[in-house]
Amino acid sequence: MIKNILLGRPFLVVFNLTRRCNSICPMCSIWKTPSKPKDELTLEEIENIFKDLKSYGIKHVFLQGGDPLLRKDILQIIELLIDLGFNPTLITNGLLLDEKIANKIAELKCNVSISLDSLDEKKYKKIRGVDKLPHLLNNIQKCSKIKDKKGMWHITSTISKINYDEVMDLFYFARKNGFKFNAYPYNYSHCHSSAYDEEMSYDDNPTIIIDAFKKLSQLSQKEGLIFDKLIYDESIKYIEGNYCAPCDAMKRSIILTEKGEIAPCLEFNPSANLKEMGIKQALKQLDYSKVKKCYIETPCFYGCTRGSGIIIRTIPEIFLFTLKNPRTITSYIRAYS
């Protein structure tokens, strides 16, 4: 992985296991064209592809969708990736994360990110399109009681005009239940995977969202959460329209679809298929100039294409923090090494 970082090659693959979803979020368009199980990669195909990805130096994998828990073989997939030497993070809306499957995942070295955008039932329904907040909160409460989780478990929120006033409530809810907390601003680009929603959009008044992320940044600094602070500070720059850092799509991360195709990021049409060729050959068919044009003309702020690059570009700051706070950094090293 270090070699990939030095050479500017991807070390993270965002694997969209399925386009099937049990939410109908207005900020997303993936659920509108669900995949069929027969068209999704088999366990054998996943193994072959990820062996090739490993040989290329890719270490981390986000498992998402749609919702990855809709795949009946999700536990087998996680176990396979761990056995191959990958560091998986499961990203889910949490609606299927019942006590049984949560306990099984907790036994594996797999990080988990549960999407929770509001503690208010009406707001949750607006953001996620389904009236299932009580069910989700019940699942989260059961997950909170699981002891000795081997991975790092997060609650992640997408902050928009609907829920900007809940950021502190969401942060403390996560902490109360033993979760780390992450937040990203609602954003959209070409709407290949994202979607524009007027109720969520803050284009006409970004100040309210900026203030929300300033609160998170200040709290993170106070709590010694260096990685979170870095992300929130960059989020503020993005919302203010001052974000001009190169996009890390193709340089730090790539998308792998449920069919085995790859793309620079969620907002690009997939092209080369890893069932037919190796990752080295497939990457040669992707055009970074299109990514560059995208981040100049229609910048976005997805965690997969921004988070990894931000961390790498701020290594000196992180190093100094580590010297002063060695204990704080230990949990992150265990989870993501």
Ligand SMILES: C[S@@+](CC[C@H](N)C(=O)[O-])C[C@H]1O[C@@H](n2cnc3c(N)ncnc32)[C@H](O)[C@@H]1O
Second form
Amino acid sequence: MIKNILLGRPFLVVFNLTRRCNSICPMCSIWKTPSKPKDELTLEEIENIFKDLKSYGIKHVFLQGGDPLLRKDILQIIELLIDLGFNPTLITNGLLLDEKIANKIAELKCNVSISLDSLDEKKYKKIRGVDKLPHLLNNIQKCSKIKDKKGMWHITSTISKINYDEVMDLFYFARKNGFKFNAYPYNYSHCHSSAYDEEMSYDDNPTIIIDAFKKLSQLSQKEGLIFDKLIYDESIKYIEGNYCAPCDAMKRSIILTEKGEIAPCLEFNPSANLKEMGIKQALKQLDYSKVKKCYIETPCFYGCTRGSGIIIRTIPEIFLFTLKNPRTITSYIRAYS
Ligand SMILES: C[S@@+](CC[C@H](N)C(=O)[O-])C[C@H]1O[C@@H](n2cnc3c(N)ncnc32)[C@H](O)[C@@H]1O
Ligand code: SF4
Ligand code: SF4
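Output the structure of the form predicted together with the ligand; the preceding block shows the form predicted alone.
Expanding to the full complex; the earlier chain stays at the top.
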């Protein structure tokens, strides 16, 4: 992985295991064109592809979709990836994360991120398209009672004009239930995987979203959460429209679709298929100049394409912080190494 960082090669693969979903979020386009299970990569194909990705130096995998828990073989996939030496993070809307499956995942060294954008039933329904907040909160409560989770468990919120005023409540809710908390801005500049929703968009009043991220940045600084603070500060620059760190799609992270195709990020059309060629050859078919044009002219801010790059670019700041707060950093290293 260190070699990939130094060479500017991806070390994170965002694996969209399926396009099937049990929510119909207006901010997302994926659920509108669900995949057929028969067209999704089989466990054997996943194994072949990930062996190649591992030998290329990729270490981290985000398992998302659609909703990854709709794959009946999700536990086998997680186990396979761990056996191959990957560090997986499951990203889910949490609706299928019942006690039984949550307990099984907690026994594995797999990080989990549950998407929760609101604690208000009406707002949740507006953002997720389904009336399921009580069900999700019930699942989260059950997860919070699981002791000795091997991975790091997060609650992640996508911040828009609907829920900007809930960021602090969501942060403290996550903490009260034993989760870490992350927030990212709602993206709608491309609408390939994302989708435009009038009520969620904030072009007419970005200040409310900027203020929400400022609050999170201050709180993270106070709590010694250096990685979170650095990412919130970059989110603010992005929303303000000022200089924002380069997007690292294709350089640090890559998308793998349910069919085996790769793309620089969620907003680009996929092309080369890893069922037919190795990652080294497939990457040669992608064009970084298109990513560069995109982040200069029509940027967006996804955690997968921004997070790792921001952290690498701010290593001196992180180093100084580590000297003062060794314990915070140790917990991150345990989860992500
Ligand atoms: C595409 S979803 C897939 C995993 C799962 N279905 C879920 O919702 O958690 C991954 C993450 O992207 C977020 N997301 C979806 N649409 C977005 C958008 N337009 N802008 C920013 N984040 C978005 C979701 O809230 C979720 O946290
Ligand atoms: S954001 Fe996640 S839960 Fe919502 S429709 Fe998209 S894939 Fe499904
Ligand atoms: S800014 Fe980066 S992640 Fe966003 S659409 Fe452009 S290349 Fe993709």
